[in-house]
Each structure stands twice: as structure tokens, then as C-alpha cells.
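One chain follows as C-alpha cells, the form predicted on its own.
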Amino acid sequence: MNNLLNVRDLRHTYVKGRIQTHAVRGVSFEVARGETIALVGESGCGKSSTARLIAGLETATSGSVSVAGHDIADIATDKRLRRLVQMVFQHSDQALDRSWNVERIVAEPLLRMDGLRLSAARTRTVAALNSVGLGDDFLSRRPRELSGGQSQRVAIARALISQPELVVLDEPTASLDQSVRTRVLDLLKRIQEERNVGYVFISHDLASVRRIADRVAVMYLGRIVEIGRTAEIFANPRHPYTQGLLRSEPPIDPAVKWEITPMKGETPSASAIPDGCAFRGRCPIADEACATVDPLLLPVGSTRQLACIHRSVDGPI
């Protein structure tokens, strides 16, 4: 497979004094042309950390990113290469410059990476409205004067007007209502498949991931512990903390009942990373071995790989 994203052995620590904040600890992965990657867990568990690595507004530690066979970090420098991979944040409304209009807003990568003329960008600012199902009256309007749903459709506009091959997505919809969540993750499917644009989306919202993602990649404590086929990991969660994850939130489909869970206990420190299992101490199977191994993530058949000894685990939903 020609992958268009290529993650390998990503790892980032933040050093603030004496204390170190292991945020990203080897991480790999890969996304194909037209793919949609999701990265879930608990709050802390690395997925914003990994997307901005990815975007190359952070330099990792250690590890690489490629992006249609270029290395991030020539990306992030090279304005012919910067549109390769551009990125779309949570709260749009914080993202968009206020004393802009929404003009200068969508064509601002046009005016830095090609060095064009407002005037001169306006016909590609106005098709990436459009793209987005929003007309060119909004060209004069303000930040202020968008919705939360218009917000995030200006961002997407301004994140696919340079014609980027990979978009990163961090909680794109988290701050939106049910109605407009489903537009927008409607709206990035139909865009992924007129332009084969590969997605790295970041949720805590299964019900989002689900709707839009093809293969699904948990994070815990830093690293993937569990990746596979969208479906697959619904119907079938293999790692312990996969499980305690889809327990502890309302089922996906309605007819579908079960009490919600909580996971017990609380995720340790990034900086304070215990031996073995980082998982060990809230999860229900583990034993002495798993003070003392640090599970690998390895292939447990064709289309999935888990990090986990007790490799066996079945646990379906």
C-alpha cells in the first residue's frame, strides 16, 4: 500500500524544570489516500499531542512523520510543501482571527504560501465556501457573526483551500450541537471522497469516530494499545482499556442496551509512568506479569494489533 501518511516510533516529552511529561511514547501508524484514522481515549492520553507532531506545530522528540514521502519537518519549513498537511482545531471560533473577515480568514494560506493578492484569491475563497456549503455573502461577515457550525465550515474552508492531501482533525465537532455534528462529519465525508484527502481524526466521541473513521487507533498514557477496523473494534474490543472505554459510554445504536460503566481508578501521570502495564492498576485481568512487562503492540490477525499479554482476551460489547 502507498501510504500517504507514515507514522513511525513518534515520541514527545515536555520538560519543565525537573519534571518530564512523556506525552507521546512510541507511536506508529499509517494512513492511505482517502482514509480515515481516528485516535480515541480519556482526556490526556496523547491524541492532541500526536496531531500536532503530525501537523508540524510541535517538534517530536524522537521518532518520524512523512507526508506523501516528505518529512514533516521539511514541511513545516517549505512553503511549496506546507500545504501537504494542514489542520482543523476544536474550538473554531477561538481559531479564527476576530479582526478578520471570513475573506481574509479562508484565504489567508493562499496569501502566505503562494503570495497572493487578497483580490487575486478571491475566486479560490469563494469555491471553498461553496465547498462548504456557504455562499460568498459570508465573505465580509465576522467571527462574531457565525454560528458554532458556520465557525467550523469557515475552518474547514481555509484548512482544504491550499488543496492539502492530509487533513488532521482534533475534536472537530466536540463543541457543536447533534444536528450540526452530523452536517459537518457529512460534509468531510463527501469532501474525502471527491478529493481523496486522507483524515487523522481526533474524538472522544465514539459515535462521531464510528460515523466517520475506517480503522480505529486507542490511545493510553501515550501509546496505541489497540488499532483495527472501525468495525471491529465496536463489535469486538480486544484490550482491556478498549472495552472499559465503549462500557463507559452510552451504546452507539439505541437498540442496543447495557449499563454504563465507569472505568475505576484514574490514569496515571505522564511524568510518573509506573513499570510494566501502564494500565495494570485499573484493569480487571491483570496479573504479577503485568508489573513487569511492557506489552509490545503486535498483529492479532490480519487487521488488528493489540498491546496486551494476555493476548486471548475477547470481550465483545
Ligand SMILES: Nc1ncnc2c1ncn2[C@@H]1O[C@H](COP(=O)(O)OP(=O)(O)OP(=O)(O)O)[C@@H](O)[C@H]1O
The other form holds:
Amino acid sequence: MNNLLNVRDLRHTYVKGRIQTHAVRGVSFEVARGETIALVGESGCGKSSTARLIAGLETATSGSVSVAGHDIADIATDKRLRRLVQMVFQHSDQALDRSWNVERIVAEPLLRMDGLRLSAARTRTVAALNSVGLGDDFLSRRPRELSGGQSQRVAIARALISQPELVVLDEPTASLDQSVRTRVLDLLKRIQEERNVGYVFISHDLASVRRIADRVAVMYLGRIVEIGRTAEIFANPRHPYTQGLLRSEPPIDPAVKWEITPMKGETPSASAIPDGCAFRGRCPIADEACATVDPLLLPVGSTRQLACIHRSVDGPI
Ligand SMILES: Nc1ncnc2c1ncn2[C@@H]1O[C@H](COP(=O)(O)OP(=O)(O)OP(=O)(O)O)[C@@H](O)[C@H]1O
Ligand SMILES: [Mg+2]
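How about the form predicted in complex with the ligand, since we already have the form predicted on its own?
Let us now look at the entire complex, which starts with that chain.
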């Protein structure tokens, strides 16, 4: 298979004393070069855990991640391969080392991976800053002298300087106001068009997802319950959880109409996963069968997959 990213049956359980938290429970998907996939779902569904496993910052309990044909374990430990995958975090203003200037922050991957000195990296550092719309007057600034949007751009410049093929973005625009958010998203899109880089994009903001993602994966309790093309998911969500998630907000597409209905109930604990379908306690169409059958993620049509025993058949709902 010639995908950029292959994620196969990824599982991750955090163990603290006697408590086991099943954060990721068998996630599989792929990302092509130049493609953006968004991971969405309520707080605690395992988006950041999945992101960290894909970026090689944590080792999975089981399953596999490969980027450009290389296993993530090799990427994480080999300086030459490390450049393939980079990550941008939500609060980059907090993630940036406050005692360093922007030049050192942005150049750091080159210093670490290629053993370059700061002066030798200067041309590439300036080019990386320019690519995110910042001039070389930013080189000597400190993180405290940057606005939220500028910090985020510095974090993106640092992620891009090593010419990665995949960038994992975990809520990269969450701390930004709407106009800056739009600018950062447009910037990410432009960079993607220029470099054919793949993105795994995590966001609670469905309008951002709609703007940037080619495909959307909806997660619930450590699983993907629905995955498909962005426009199709937004226009015609099929899984009852996706429907609940989207319909708890006004429709983004003016051509689509629904009444705002807040989703009922709470997500069960990731330390006590229920039998059968994990969503059944909140699901408007659940019946007895859902208590015993753990639904698989199955293809519905050629572009969508769904994990629901009542909806995993082709045709109108
Ligand atoms: N380091 C950790 N140790 C123990 N449990 C963890 C750890 N990190 C996450 N978890 C648990 O794993 C589950 C998934 O968490 P994760 O942070 O991946 O969710 P998320 O979808 O990113 O949520 P959010 O939208 O709030 O960022 C949650 O139940 C969380 O409490
Ligand atoms: Mg998270």
C-alpha cells in the first residue's frame, strides 16, 4: 500500500496502580500524501493519545503505525528518520521554551537531528519563518513577546523546518480567536499544497474541521465509529453518535437544516468499557442486540465506514 500513514489496530492502555484506562481501543486508518484527516469526538475519546502514538511520543500497547513505509519505533529512534513526523500542540505558547529566542526554537529540530549549528541553520530558519508569514525581525524575539497567533506560527515553523512528510496537529488553533484561526488554517492549507505534506488534524471546532479536512474520523471511547469524506459526514452523518455530535451545534452548511439537540448522557469511563456497543447507553436507536454485539467498523458504500449494527447497511437512514 502506498499510503503516507498507516495506522493498524492501534491500542493503548494507561496503567496506574490497579486502574487501567483504555484510551485507544483498536484504531485503524490511513492518510495519503497531501491529505488531511481530522479526528473529532468529545473530550476523553482518545484523540490526543492517538496523536501521540502516531507521532512516536508514546509507545502503543499493541498495533502498528508506519509513516512513508517506516515503523514509528524506528522513526522515533533514528535521527535521520525522525524528520518524517512532527507534531504541533494546542498551547504552543506554553510548549515553546521561554528562555530561548525564536531563532533557536525554530532551528532546534535541525540542531538536534542534523547536528547543525545555529548560524549554519540561519537560512533555513528564516525560510521557515517566512513560510508562516513572519519576517527575520522575529529571530531575536522571546516567546513572551509573541501574540497567540504568532506563537502558533512559530510552532508550525518549527514543525515544518525539517521538511516532514506528516504533521500531527493537536488542537493547533484552539487558543486563537476566529480571525487568527482562519488565517492559521489557510496557512496550513497553503503549505500543504506547496509540499504535499499529510496532516492529522485534531479539533473540537467543527467549522475548522470542515475548512481543512478531506476526511473526518469520529471517535468515541477509543474507537473510530464513523469515517468518511468531510462533505459527506457533515451533510449526512449516519452513526447516531456523529448525528448527536453534529446536531448539538448549529449546522455549518447553510443548505443543511436541523434543530439543535444537545446530546444526552455522559460518556462511560475509559476504565470501565461497557459490553456490546460502548455508545448504547446514550444512543436513541439502541436495542437489546446492542448490549451483546460489539460493532465492527465496516464499509458502507465506497467512501465511508461505520460501526453500528443498525446503520452498517447501505441505503437511506
Ligand atoms: N497520561 C495518562 N495517564 C492516564 N490516563 C490518561 C493519560 N492521558 C490520557 N488519559 C486518559 O485516556 C483517555 C483519553 O484521553 P485523551 O487525552 O487521549 O483524550 P482527548 O480525546 O484528547 O480529550 P480532549 O478532547 O479533552 O483533549 C481519557 O480517559 C484520559 O483520562
Ligand atoms: Mg486532547
